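Listed next as structure tokens is one chain, alone, in the form predicted alone.
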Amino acid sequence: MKIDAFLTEQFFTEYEFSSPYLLAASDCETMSIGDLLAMSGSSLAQLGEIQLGYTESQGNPQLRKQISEMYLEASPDDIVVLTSPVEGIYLAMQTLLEKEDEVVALRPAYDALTNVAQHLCHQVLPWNLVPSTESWTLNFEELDSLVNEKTKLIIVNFPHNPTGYLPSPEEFERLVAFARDRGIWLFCDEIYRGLEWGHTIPSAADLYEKSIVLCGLSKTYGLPGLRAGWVVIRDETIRTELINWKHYTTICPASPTEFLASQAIRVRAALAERSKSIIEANLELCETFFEKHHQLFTWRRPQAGSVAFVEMNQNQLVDSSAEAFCHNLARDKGIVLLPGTCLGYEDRFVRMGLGRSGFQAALNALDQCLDQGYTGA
């Protein structure tokens, strides 16, 4: 049984490592192992002492304790350490979903959040974020119309990739209450948690006993090469079933990754502040850029996270296609923006990544192309 193409990763496979100007990355600026260890007060010598044997399937108990302290209601037993954050999506969907189930998933979305569910069950219905003049909003009336007795799961991601949307605490509590009243599971991808510069919201793990929360060190903390992640599951039965699925996939985390993850969590506040300072500087560059190019772009400033979803004026694009523009821009100019079509959305949006220190040089390159009249031809 085939699964839908993973369009985001296919696009990055084609352009990410061969293009000089990456404007679409969702992660934040990274660092070396040596720099991370120095920051945490550890050393390469300690890393060198790590034994390369099997580890506990659920994860190192001390690491799980560290992670649980990031939540109000989670215990170390509620944590399952992953071999990669995306593994948590696969394991959760395999654990929860049967063929006859239906799922409601917030859209636009990272491919894995919808494609794995679509592969496993009867139907995945999109719950669309709604663009207003300057921001994005949730439509709870639409959500209510999508849910029925077959709905097993609602999938959301906050702070949201790719729009940078963050619901108010009242809106998030309304969503949790909606799921609880109907006995629906809530899968909440919180991989960008910690990148808020206005209001914050609680973790779903602290609000709802039938939630599965995904998080990790790739985005907020700038450590995607570490592949460190976890899920928080307070329901013991579901957690046990998920660990059984893990036995069929990766079995256990890598011991060097667990050691380095532990070091990163010790200094997580400093890592997050480092990322936020880069994003905030890049957001100021965006304000100037999009004011200059307002005829081509509609800029909705993100509320949180390290990405923004930018609308393009199709009348100024060759073939009226943002997707064609992105491919041609990468091939012709070495500048990478991610088409919104990769994220299941309309062909007039592109994702821009705000967390890298090379953002200014890449934005300047795009600015020069547009000044020269480039429209994707």
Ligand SMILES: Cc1ncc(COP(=O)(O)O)c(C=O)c1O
Second form
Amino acid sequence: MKIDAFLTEQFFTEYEFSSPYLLAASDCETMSIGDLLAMSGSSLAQLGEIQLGYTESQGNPQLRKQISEMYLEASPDDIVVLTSPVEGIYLAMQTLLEKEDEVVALRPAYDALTNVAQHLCHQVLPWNLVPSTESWTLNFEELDSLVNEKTKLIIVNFPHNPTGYLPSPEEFERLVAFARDRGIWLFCDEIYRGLEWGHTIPSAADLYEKSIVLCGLSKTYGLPGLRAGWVVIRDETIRTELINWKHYTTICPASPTEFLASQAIRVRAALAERSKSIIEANLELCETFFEKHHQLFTWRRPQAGSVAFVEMNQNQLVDSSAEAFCHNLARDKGIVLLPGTCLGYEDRFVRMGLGRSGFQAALNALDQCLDQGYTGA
Ligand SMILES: Cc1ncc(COP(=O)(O)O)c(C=O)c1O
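Show the same protein again, this time as the form predicted together with the named molecule rather than the form predicted alone.
Entire complex below, previous chain first.
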């Protein structure tokens, strides 16, 4: 294999559709096409009229206008509509990176964010999010030590999968200033944007002309089956080159998806509120659960997003491995937690997904197993 295994997808392939209790999903509760149409005041008849011809490669102009209105500094010309959010990572890395380049990428990370860069260029250096007692922190001294004249790109993702970390506006501006001073590109994955409870930060697209911003409707808006995503690129040369790469992958967005994405964006505030209220209720369940099981887990409440990264007490696990615990838990009990090792991190963390309405039943199932003394054996 010429590229590292996509461990998260491999893990989900094994368990996602055969296990009754999903506690690891990063997307939020979804809905039917009928429900989305009803919510947005459109009809099945309108969907039925959509032509199944090729569409504009860069994306439908009206949809790009709607998307651009989510940013302060972006125009419809700066938007490229994708055939899935994950496609944007592949296209951006192919566009920006040469063999001799170095990249700095936040760790832990969604696999694609590091693996595609790793496949294409000289080296990808991890910039570690560091666990503190209650949350996670960014270490700018470490970032400084990782960067040199070969560094082409810094890859970040805020709100962050899997920790739920969100930098303060000052920290985010510091990161942008750091990149700008050195002429380094910033790839900012903002797919969980809109799921904040406390502070918010601006989009990198509004702060930095050398940024590529990824977003889509899979997580915050609960519509992963739509495969709707986009990138915002203000630099015309890089945008044109990215569109050239797109001609080799998917050519153009799917017309039914563009229609439905446009309906969803019209009601995006309501969709995000729906996801947030599910997450808030699930976070309250977590508080009680982790207080009860504090000897096995260290809980760091996420600041934003739909996932949390939970530390496990290795001494209490068979083989001292959170990864083994996750596989056994899924096989023995049908309860799915994602091992932190899939996200490039130490073997004592698991990712928990908070956006699904089946969360309470799944958490109760895990609670029962632990009450019965289950340790992964
Ligand atoms: C940080 C991040 N970026 C991008 C994606 C890709 O989204 P999609 O699967 O909808 O293409 C994911 C999916 O889990 C993600 O967590």
